[in-house]
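Listed next as structure tokens is one chain, alone, in the form predicted alone.
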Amino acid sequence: MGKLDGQTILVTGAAQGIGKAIAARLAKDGATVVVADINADGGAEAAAEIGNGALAIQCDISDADSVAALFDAIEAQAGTVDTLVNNASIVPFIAWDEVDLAHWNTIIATNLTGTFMATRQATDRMRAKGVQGRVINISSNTIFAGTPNMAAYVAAKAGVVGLTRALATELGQYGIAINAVTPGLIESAGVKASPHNEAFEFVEMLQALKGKGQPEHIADVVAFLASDDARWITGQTLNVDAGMIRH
């Protein structure tokens, strides 16, 4: 038996990176887990990589329309989302006198207002169903360091604890408990790829522990959020960065 054996999980942004090894590992414990991200053919590689009836639905969950006929769609192949984590983000390089108008409202678009649209969604449906769920949002360290190049990025995720903090207060009443996650510079494949990568030594040398971040260090975490062994838990925020940032 698995400790998530029954439940539907969705995890938004799961095509790769973190998101994917998120939706693996809640595989794993035995949930049956739903991939969103807006590359359909890369959600769909890892459901069928994922296994456990993982589903694959496309999803820009920066746009309304997109994110309701999400959750259409899943109630329509596997219920009512019991636990919804909010991944989806873009992870930007740019520095502050290249910040125009445009750039910010694209980066909080994704990265804030695309949880904000998914969690009135899941939890709405929830509430409707009388499921006592979960939402776990993926925020970053960043919000501690001030990371640079960043500004809008930082800015939407912190506006993501904050709303996990005071969700946690609104929805409490209804048995649903809302938690953050704020991972440190991850070697995914998407960082290895940008700027971002050349970070790695001096993060390093930041750290208590040694090491490169993994993907896996994320899941595991969120396994935990989802699971019955955070049942007293919710509007917390969990930092996992190797005592980078110590608060």
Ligand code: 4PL
Contents of the next structure:
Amino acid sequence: MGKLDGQTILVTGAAQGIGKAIAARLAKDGATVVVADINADGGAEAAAEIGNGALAIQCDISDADSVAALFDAIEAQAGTVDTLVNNASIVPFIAWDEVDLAHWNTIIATNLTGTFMATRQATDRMRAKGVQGRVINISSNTIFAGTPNMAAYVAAKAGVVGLTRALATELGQYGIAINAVTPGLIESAGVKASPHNEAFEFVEMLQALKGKGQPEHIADVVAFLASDDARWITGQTLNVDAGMIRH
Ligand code: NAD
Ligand code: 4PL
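Form predicted together with the named molecule structure, per the form predicted alone context:
Below is the entire complex, every chain and molecule, led by the chain shown above.
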């Protein structure tokens, strides 16, 4: 008996990193997980590793047609999505002087508009089927810290929290809850391969609890938010960063 038995849960950007850890944890709790990622091979490998009927569907979350096709495929193969985890994002490291309009548009399209499009699809379908579902948005504690070298990213992630707050009101009447999580620096595959990997010492100095943030630290909290234990929570932003930020 798992606390997520019977749920179909879509995790975007789940081929690696935090998304993959979330998908694995939710499957362990009994959910049928859909791994959606722009990286088709990585997504297929992650789904095979995760098991419990996990399926992989390739999707570019910044592309409206791709997102619509993803939800059609899920409906056909696994039924209506009960919980959507908006995790897919680009995590850039770029000085302000290099932030041009092309970069800005790319980051907003994936990290904010992608979350909008997936949420539109998921909640429209929940309402049509009378599913009292959940949406869990992965934001970032950079929206509180004002972390440098990712201005467009920070703006997009703050937008995700705004969307979370607004939609909690509009979707509450259908019994649909929507919350956000703001992770601190996490040693994901993406971070390990980027200059963010050099920031752990500085970030740990600011943390109340010591250690290196791991994808599982976020996955465990998402599993709670997806479970019935969190049924009275909506419109909230849960900061998960070892106490680096107190807000
Ligand atoms: P990562 O780069 O390791 O993984 C991101 C995944 O998203 C990859 O599999 C990638 O292929 C996928 N993706 C990227 N663009 C996509 C698109 N257009 N369509 C579909 N999939 C796409 O990143 P991560 O560190 O695991 O981050 C996961 C989430 O956590 C992101 O929302 C990120 O902003 C957030 N976050 C990360 C940290 C951190 O320190 N790692 C901190 C706070 C928040
Ligand atoms: C504290 O979301 O939250 C670096 C890179 N440092 O992506 C993040 C902190 C990064 C973060 C993040």
